[in-house]
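Quick heads-up: it's one chain on its own, the form predicted alone, in structure tokens.
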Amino acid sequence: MVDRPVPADTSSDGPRALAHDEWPLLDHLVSTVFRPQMFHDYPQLFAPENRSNLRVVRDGDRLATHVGITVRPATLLGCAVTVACMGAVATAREARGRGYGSACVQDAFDHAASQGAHLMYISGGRDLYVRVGCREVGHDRTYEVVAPSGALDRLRRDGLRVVLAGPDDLPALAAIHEREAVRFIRPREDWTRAMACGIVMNTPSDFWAVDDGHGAIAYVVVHRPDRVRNRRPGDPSLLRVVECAGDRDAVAAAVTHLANHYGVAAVEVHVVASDVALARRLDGAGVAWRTEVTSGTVRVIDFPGLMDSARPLLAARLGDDFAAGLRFEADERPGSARGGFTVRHGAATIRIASHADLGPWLFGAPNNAFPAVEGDGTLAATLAGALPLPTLWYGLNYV
């Protein structure tokens, strides 16, 4: 059975893919809901090979809803997995009430499912996405270093030198972020698209290379800090580290100089659960932090496959002999909103409810506030000793 929301006005068409003449309605469409900046700022979304992703309803001669995703490979502490991440979520003011985004925020669920995801990650948390079961997930930190403390002088590193970073220096950067082992896996595209429009996680940013005199060997992304959104006037300056990769002590090194270049009162570091070398590095340096979720929401989209290829995860984790064992079901298809899941291991079963419940459990939630399960015991004991898997970081990959 399709869970597909029907939208209410039958005269519509859609949801389905953007067609080769609609980009004008799109531009107009999220221009008026969004800003004029929307292709400039997201071009890895509105990129003339994604339009099979831009899933829209047309109303007539209009655009009434738009719903986009990108589709990227990513890996999970070597674990490949097929990653969704969806923004741009738009609908008309004179078309709403009417049931098009619910439906097409499903059929971007259907469309990524068909595509092989296993995950899809919102840049957002309205109930438009809640109440079909995607959640706030993860047990990060952020991390505020803040300039009288100290701390500053504790992550200086002598013969460093942090340089702003341009087209050419891409190949280093994108050499350094493949050998991080939790991470979007991306086409030369994204980083060229990125750079060029000067956009990261819907601010202006700057890319700055850490090099040892022998060549890069990290580099740090940064909000400019006169363009960091959600700021009152009188605020203290704020530097906002939205992707970092490569070696952490020069990663907290190039901290100390970015603060000193741009003259800020403060920094803050986002540091995903799985980022313990840094997370280290910053607590040696004695920086006060504060629990954080990922950014956005998430939902599994197939549990099955994604437990599958987190097997040999779950295998370094219990043992090999034990996660071969492991059964993995969905009470209903890839995409959809409804049914529960269950996990067997031989005459043993446990049974989570629902999309709510799944994405904290697997993924970790605020305050450690871990959903039950019913079932054995004993199992999900076991099964918890192998959890939290590791939660992504958007920076370039945010839409």
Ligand SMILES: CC(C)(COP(=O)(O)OP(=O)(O)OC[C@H]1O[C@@H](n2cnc3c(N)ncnc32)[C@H](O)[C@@H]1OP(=O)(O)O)[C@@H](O)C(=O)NCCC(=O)NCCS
The other form holds:
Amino acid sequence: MVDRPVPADTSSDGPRALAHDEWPLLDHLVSTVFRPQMFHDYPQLFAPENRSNLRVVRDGDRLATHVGITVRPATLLGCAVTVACMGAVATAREARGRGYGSACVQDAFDHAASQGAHLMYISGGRDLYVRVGCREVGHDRTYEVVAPSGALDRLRRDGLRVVLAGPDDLPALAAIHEREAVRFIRPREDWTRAMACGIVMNTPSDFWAVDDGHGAIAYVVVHRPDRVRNRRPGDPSLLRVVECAGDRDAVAAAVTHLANHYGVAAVEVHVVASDVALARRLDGAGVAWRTEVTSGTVRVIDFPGLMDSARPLLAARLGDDFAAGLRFEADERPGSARGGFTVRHGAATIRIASHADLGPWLFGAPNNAFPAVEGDGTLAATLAGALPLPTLWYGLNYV
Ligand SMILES: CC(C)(COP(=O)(O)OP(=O)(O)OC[C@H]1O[C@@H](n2cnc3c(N)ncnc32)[C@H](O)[C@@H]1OP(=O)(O)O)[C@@H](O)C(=O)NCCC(=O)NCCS
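Form predicted alone done; form predicted in complex with the named molecule now:
First the chain shown before, then all remaining chains and molecules of the complex.
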């Protein structure tokens, strides 16, 4: 049974890949729905070589809907996975409510599955995604370093220089990034494009390198406080760290330096659950935090494939014999929004009812509120000891 919503209007063409002569039509659609700079602001998405990943519905002489994805390798504590990221989802105002958006979203999942993607990260959480099983996941933290708390002084470290990074610094920044244990694996072009356009996670951003006198040991990418979108006059100025990597003491010291540089009242740092070193450093300085999900929503594309890729991590956490005996099954084909999931170990079985539960079960949820699973209690408890899997943070990979 095909689970793709059928657009009500049968005169439409798609969902399918953008045709080579349809770039102007796509530019018109995303410029009208979002803003005219979309092609400039999302160069990973709107790149000629990414055309087959731009899924569209055409209606007459215009495009009615667009759903774009990028597909990148990533590493989760050494386990190699393939991750699709979805963004710039748009239907022309007059074509909304006809099912085009839903059809194009499912087509993007199917297309990502055909490329071997295990996971879809979606830069949004509206009904269009939640209705088909995409969920907020992760149990990250947002730290807010407030100037009067004294924490900025406690994060200071002497002997470091924080310098604006330019194109010549990209190899050094990329080398720092490639030593991170949980990250997207970026082709060089992603770095070059991000720095050339200066937009990271939808906002004009600055790249800063932290140098200890022998070279860069960390970097921090921040939203420019004066360019944050939808900021109202009178809002306290806030500096948002949207990506960091390398020596965590140096990252923390950069926060102090940059708070002074931009003259902000507070600095916000999103710390993923696996980044224990940065959390410890900020905790040690008495910085307050709130629990946080990772950005947007997530849906698993290929559960058996994902778990086979994560098997080395499961073996590290549960033992090789046990991990080797685990079997992972999905009721439906990769990419489907439907069905439940089964984990077997010998005669023991557990069931995860749907995508709505699968994402939070695998990747955690705020306050570690894991969904209940049905079946063998011992197997469920054993697996709970190996979860959650680490979540990725978009940073430069945001689309
Ligand atoms: C979001 C957007 C792309 C939806 O496109 P669309 O072609 O109208 O999508 P559909 O017709 O498939 O669905 C419209 C709504 O009905 C809902 N819907 C679709 N089928 C449904 C069903 N069978 N039962 C209940 N609800 C249903 C969808 O979830 C969606 O809800 P939402 O708009 O609250 O998210 C469009 O409204 C848009 O371009 N908005 C502005 C840009 C934007 O916000 N993009 C998303 C960024 S995260």
